[in-house]
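Only one chain is included here, represented as structure tokens and corresponding to the form predicted on its own.
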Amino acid sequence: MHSFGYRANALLTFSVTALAFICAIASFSDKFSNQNPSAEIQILNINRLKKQSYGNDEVSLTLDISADLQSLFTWNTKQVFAFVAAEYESPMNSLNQVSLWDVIIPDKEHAKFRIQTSNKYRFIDQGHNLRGKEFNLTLHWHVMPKTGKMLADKIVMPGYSLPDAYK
């Protein structure tokens, strides 16, 4: 006969193996979901474009953000982290990304939203390169599943520009 310890070890090993297999199948099933999020961002106002005392440019914007991220939610989605970033080129860097606003979306009911807000985080350039600068606004999201690999994607919205003079 087998001892109690041997039987407990076999039962625990089988249980953990079965749980790992179920988690792998759950994670794999997300590959078949149809994800088609949409978003639109408008700049309602450029509140200020100023040069700070130590030489860097700073911009304050009022944004109108509307997004429908409901298709990102499946039965395996715990939450979605979304953020809006301004992306532009400068002489120092080929790609600058500045986070302007973010949100944690806990469930599908909160995944369709429209908000008018000023940038939550400061839009500052290392230097004085923002006057007359063309830039993209990009909505990034990270889907955090209950089990499996975290997924990330984005929607790029080009064609924005800042004024040529400080205001």
Second form
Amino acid sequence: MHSFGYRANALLTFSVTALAFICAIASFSDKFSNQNPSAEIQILNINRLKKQSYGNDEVSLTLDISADLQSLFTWNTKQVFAFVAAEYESPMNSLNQVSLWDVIIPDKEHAKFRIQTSNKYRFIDQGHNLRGKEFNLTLHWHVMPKTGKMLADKIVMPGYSLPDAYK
Amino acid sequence: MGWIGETVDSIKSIKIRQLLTQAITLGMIVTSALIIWKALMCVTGTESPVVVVLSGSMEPGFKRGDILFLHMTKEPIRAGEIVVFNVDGRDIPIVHRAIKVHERENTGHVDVLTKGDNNDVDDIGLYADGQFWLHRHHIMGRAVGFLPYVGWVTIIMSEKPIIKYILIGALGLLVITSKD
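For comparison with the form predicted on its own, provide the form predicted together with its partner chain.
Every chain and every other molecule in the complex is listed next, the one we just looked at coming first.
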């Protein structure tokens, strides 16, 4: 009952259980944080709206994105992954979500920002439905914790539209 | 040297009934572990409720050796979700983020394009030849929770199998020579 083996086993079991318990509590504490992020996106310019040689429409645009995601950071937050997606309907698809730009925010200081950028990823439709299309720009964020459950949410900003003709 | 003598003595003195009892206890432990694993598969809706991150393509969020808890529901995949998928013909699952989603009217079929956070390009190069999108049946689950470092045990055991044999051998020896 008092050999080295038994003691080592008891110690190991206890420390693993205690660690698991601490991780669960750390994750649970995230429920009590008060979160009120804000964001605003403006389209500065639609650079190109063209039809590719395969027949799909492609858009290139420049965005002005400003956001304050500081309230999402808790002591259990490792990073926040934020991205802007264009969301719209088309005759063939009930929902299209195309990510235009993303960023990894490592800490609270970097969480309040304003950036002007052209789209990082190509905005390509499945088809040629983009002329005159109305779409939402949604800022999504995924909070990745140091340990435990991941949280995700978004702000939907409707009311953007593309020109009626190719340019 | 006295320790080796003791071990040999205790192996010689094992009675059949005691050995059988120990074998059954071991069998019960292994079976309970299997039951818990299968129950987890049912609850989370995915074939492997826990996966180990093998590459650095999702850094700094997920590093090699972290483990992810997966969950799969009938809800359609949406952009931003971290999905674990298998490419046809390869058995190593990949953990990346969905950046483009196109959902068909009526059938609810989805086309998904993924990309690792730490990669510069999307995953088209990882998919099978001629495949441009992932579909529902490629995706094993969404990552919903995470624990750091715990997966290193699995990585070490699969990359240096000798350690696995040493561990199982030592455990076996411990079971046989324990006095109760």
